[in-house]
Each structure stands twice: as C-alpha cells, then as structure tokens.
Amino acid sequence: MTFDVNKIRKDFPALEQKVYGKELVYFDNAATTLKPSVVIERLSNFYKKENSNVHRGVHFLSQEATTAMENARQYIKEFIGASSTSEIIFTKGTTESINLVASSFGKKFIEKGDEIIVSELEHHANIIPWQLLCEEKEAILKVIPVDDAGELDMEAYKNLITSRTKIVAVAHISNALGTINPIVKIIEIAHHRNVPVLIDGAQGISHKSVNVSILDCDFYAFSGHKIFAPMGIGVLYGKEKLLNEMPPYQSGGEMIKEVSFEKTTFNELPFKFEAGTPNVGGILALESALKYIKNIGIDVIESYEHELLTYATAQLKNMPEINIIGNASNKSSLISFVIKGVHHYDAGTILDKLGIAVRTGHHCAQPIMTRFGIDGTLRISFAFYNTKEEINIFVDALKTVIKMFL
C-alpha cells in the first residue's frame, strides 16, 4: 500500500475542527490516540443494532454478540501472535491488566522475601501495583537504573536478578522519553533464570509489530485508545500454563462455572479473569482499530513515523533553548524536552492557544524525573496522521514561547 498521510488524515474527523480559530495540530498520541470514522462507526453501530449482553442469552440478538465478541477476540490472538484465544483476556486497559497480574500472580507466588524487578522509566501504573505487592507480602522491589541517555543498564539489570527474583516488569516503550527498551535481550536475560517477564505495551503496541510468541513474553498488557480504538477497554496476555495456575482476580458473572452456598468453581479462560459484562462494544472497535491498522501495515507506519521523529528533533537541536530529555539510540516518535528558563506548564498554555496539543508535566513518570532532576517536561508524540508541516507550525509556535519569556 502506498502511504498517502493526507488520505489517512480524512479518516479522523477530530482533525477536521479549529482551537481558538486555527486548525488542531495534535501531538498528544502517547496520552491517547485519534479514533478513525470506522472506530467510531463500529462502536455506534453495536448499540444501534447488536446491544446485547454476551455468553447468556438464548435470542438472537445475545447469540450474535457474543460470535461478534469472540471473532474479536480470534482476530486479536491472530494480531499479537497468541497461541491460543485462551490468552486473550479483555480488561479495560494497560492498568487494569499489570493489577490483574500484580494480585493474581502475586497471591499464587510470591511470598516473604522475593524479589520483583521494574525500571526507573516505568509509567506509575507498573510501579505502584508491584509496590502494594511488595508492602502486603513483605517482597522487595529492585529498580533497574537508567543512563544519562534514557537508556536501561543492562548490566546493572543482569546482577539485580537472584535466585529469589520472581517477576520482571517493564514498559516495552517509556511513556515519558520514547526510549524503546531491548525487551528481547530482557526476556532471554529472566527466562535464562526461570524468571518470567511482564511487558507493559500501552505505548509499545501502536509503533511496533508485537508477536508475543516470538518475543516469548509471559505477559503483554495494552490499551485500546492507545491504538486508535475507545477508551475503556484494554488487552492482557498472558501465557496458558500462568493463567491456568493463577486464581481469579475479580469474582462474579462470566467467571464462574457452579456456585452454592457451600463452594463455588470457575469457568475455564480467559473467563476466568473476566468478572461480570464485558465492553463488548468496545471490543469489537478494538478489532476494528487493529484491522484499520494492519490494512495500513505497522511497518509502513514505523518508517513514516521515525521520519517525523528525526525531522523534529533536527529541529529542536537547532535551538539553543531546548533540551531533550532522553536521547536513547532506538526511539519511538516521541520528544520530551524542556525550555530553559520557561515552565512546561506556561509554555503547553500558550501552545494550545495557538491550537496545538501538547503534554506537560510528569507523565505519571515521576521517579524517571527525579532521575533528571526536573519536575516535568513538554512531550510531543506522533502518530501517522501527523505531517512534517504540523511540525514546523509547532517550531514556530515555539519560538513565539521564547520570545515571549526569554
């Protein structure tokens, strides 16, 4: 398929409305994607026509939800190269997913004295689980450190695994400075000490081709509206032989099989791990998300997005007043940076005055702050339906900031 940006742009209608009299200029992906018209049709079309709750009613509605929902769930097993559908548990997102195995995982194996692994580049939603692990079964989180470039010590990683070590948990792409981590090179480290490794792909998913067998990950966590689909509605893999020996994170609805007074059991996965009604809707937008993806191909969108990743960067290291944080070697489409002198705050205010959307502040990244000894930066993410041109109007919005304060 040929990459034509200015078609794909006709696909989001957000990107067809002004802010403040000029038109959007969009560069918050990494907080939350654009939906494509076949998203949001799909999702419309379900509670105009197929609104039905799933798995347990005989009509016909109910009966046809619930194939909807299941083909979803084999086309998703097919796109992240799942071996069975049995893996694919839907949450209501990346966070939902990490507590799902924090709890699960954590009440099945870890006990006083374990040891669990994250990075200093990890999102809060992948410490602070692991954090209220370690406080309520007396565990001890270990940090892998990060370099003066954004990068992960990988040394330091292998020495911080013992034979105590129970769970590795990182992002596969750091939300706060695009830094794409070696999660191969990580994964053979762990299961080379029989460890198994959690990778949080909220921002992994939607730039790079993610096969779960072939990364033999344990566990792979992501978010729908990270990837062009509704918010509300997110993905857990998790290897079959794991899920089966973990006990059940929510109870009620979809996760039994028989209950009494005297014992109840649970049904088989990945209903096990999916208490109550589902997002159906959400689901089956999800699917459509994926394919409107795949038709594109995700390696036509890496290659256009890194040109839109160095364009930008040739040109904020023209000005002396920024500073990029985080210049790792392999970089998602993604810059965080500060303005010397100006507040990220002040200048994300004045930027979306002149209709561009950007992001300020920590990122729910803050111990990858403290790291740099600030207390936040401006972040522009890209996604596809970006152009070279938003990027100059946003380099020439951000030399109206520093005249203004510098």
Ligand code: PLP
Contents of the next structure:
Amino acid sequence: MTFDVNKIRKDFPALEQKVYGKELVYFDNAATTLKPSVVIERLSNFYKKENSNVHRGVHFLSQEATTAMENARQYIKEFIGASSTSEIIFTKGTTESINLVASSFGKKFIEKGDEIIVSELEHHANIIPWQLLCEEKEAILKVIPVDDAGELDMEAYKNLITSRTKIVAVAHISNALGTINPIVKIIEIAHHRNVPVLIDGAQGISHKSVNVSILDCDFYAFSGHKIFAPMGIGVLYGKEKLLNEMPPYQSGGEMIKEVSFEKTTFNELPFKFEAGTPNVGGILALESALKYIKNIGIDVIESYEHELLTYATAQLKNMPEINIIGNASNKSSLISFVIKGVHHYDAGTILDKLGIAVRTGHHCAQPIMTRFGIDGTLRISFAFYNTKEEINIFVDALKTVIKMFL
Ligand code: PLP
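For comparison with the form predicted on its own, provide the form predicted in complex with the ligand.
And the full complex, kicking off with our chain again.
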C-alpha cells in the first residue's frame, strides 16, 4: 500500500475539528491515539446489534459474540506472533497487565531477599506494582541507570543481575524520552541467567513491529488506546508455561471450572486470568485497529514517523532556547524538551490556545525527570496521521510562546 497521509487523515474524524477556532494539531499520541472510523464503528456495531455476554449463553447473540471475541484473540495472537491463544490475556490496559504479573508471578516466585530489576526511565505503571511487591515480600528493587543521552547503561544492567534476580521489567520505548530500549539484548542477558523479562509495550506496540516469539520475552503488556483502539482494553502476553504456573490474579465468574464451598478449581488459560465479564466491544474494536494498522504496514508507519521525528528534531535544535531531554541514538517519534526560563505548563497552555495539543509535566515518570534535574517537560509525540505542515505550525507557535515569555 502506498502511504498517503492526506487520505489516512480522513479516516480519523477527530482530526476534522477545530479547537478555539484553530485546526487541531494533535501531538499527544503517546498519551492516547485518535481512533479511526472503522474502530469507532466496530465498537458501535457491537452495542447496536451484537451486544451479549460471552462464554455462558446458549442463545444466538451470545454464541456470535463468543465466536467474535475468540476470533479476535486469535487475530491478536497472530499480530504479535504468540504461539497460542492461551497466551493472550485480555486486561484493561498496560497498567492492569503489569499489576497482574507483579501480583501473580510475585505471589508464586518472589521471596524475601529476592531482587527485581526495572530501569530509571520507567512509567510509574512499571515501577509501583514492583515496589509494592517488594514491600510485601521484603524483596529488593534494583534500577538500571540511564546516561545523559537517555539510554540505559547496559554494563550496569549486566552487573545488577545476581542469583537472586527473579524478574526484569523494562519499557520497550520510553514515554518520557522516546528512547527505544535494546530489548533484544536486555532479554538475551537476562535469559543467560535464567531470569524472565517483562516488556512494557505501551509505547512500543504502535511504533514497532512486535513478534513476541522472536523476541523471546516472557511477558509483553500493551494498551489498546495507544494503538488506535478504545480505552479500557489491553493485552497481557505471557509464555504459556509461566502463566500455567502462576495463580489467578482476580477471582469470580469466567475464571473457574468447578465451585463448591469446600473447593474451587480454576479454568484453563487464558480464562484463568479473565475474571468477570470482559470488554467484548473493546476486544472487537482492538482487532479492527490492529487490522487497520496491518493494512498500512507497521514498517511503513515506522519509517514515516521517523521522518517526522528527524524533521521536528532538526527544527527544535535550531532554537537556542530549547533543550531536548533524551537524545538516544535510537528514538521513536517523541520529543521531550524544556524551554529555558519558561515553565512547561505555561508553554503548554499557550500552545493549547493555538490549537496544538501537547503534553506537559512528568509524564508519569518522575524518577527520570529527577535524573535530569527537572520537574517536567513539554512532550510532542507523533502518529502516522501527523504531518510536516503540522510541525511547521507547531514550531511557529513555539516561537510565539518564546516571544511572549522571554
Ligand atoms: N507504560 C508506559 C510506557 C506508558 O506510556 C503508559 C501510559 O502512558 C503506561 C505504561 C500505562 O498505560 P495505561 O494507562 O494505558 O495502562
């Protein structure tokens, strides 16, 4: 398929609107992506016609919804290259996926004095569940440091792993700096010491082609809303062998085989980890989003977004008032920066009034802000529907902001 950004933009109704009378420039894709019409229609059609609970109904609609949901699981399995649908667990999103692993893997495998490794650039969702687990089990949280460019110190990482290390949990791509972490190497090093690895794929899934079997990661977590699907649906991929050994995370309907007051036996994978009514509409819309992406081609997306990154970076580097935070050699289409002498919140507020949606603050990654001695940044993050023209509008607006404050 040839990449025609103007044609693609027509798929996203949110891009047609104006804010404060200005054309919307949406540069907050790392927070959440816009949704194409096919995804919105899929969700709406489920509730219009197919609405029914799954796995427990004898009637037509329930059986149709169950088949559609399980077909979606199959599609997602293929999209990320998992070996079996047993390895695809539906969750609310990355946060819940990581909490599931921290809680369940933690219950089974973490003991007093064990060690868990995360990195300095993690989102809070990949820090706090491990921190709470460490408190509960009297385990130790160890942190891979980040250098001045925003890259993980791989030598330090190697030295952090000991015979007590029980799991490594790192981001595929940093939401705060845009750094693409060398996850192949990270997994290889951990596996050499028989340590499983969880990849927080919240930012990775929409920008990189992911094949969990080739990566050989033990867990991969992502959120639908960051890959053009609705909010409230996400996925945890886990290796079947590990998931089988792990106890249930939540309990209730769907996740059981037999229940009596004396004893309950649990359902097989993946249902063991899916207590309660699932987000069926969200699952079907996620399938639609992944099909939409696949049709454009994730490699095509990646190279177009890289063009946007290079174009925007060059312009920002030309502005002496701007300091880019995170200059990793391998970066995704996201730029975090500060304007010397201007608070990020003030700048973000003016940009908003000019029709430009950016993110300001610590991006739920306070430790990496502390590492760089700042309390927050302005962040622009691109998706494949963004354009160089939008970057030009943004740069002009930024010049206006700088003139106002300096
Ligand atoms: N991890 C990373 C790297 C993220 O960027 C985010 C969200 O911004 C999350 C985890 C949490 O994702 P969610 O809020 O969809 O659960």
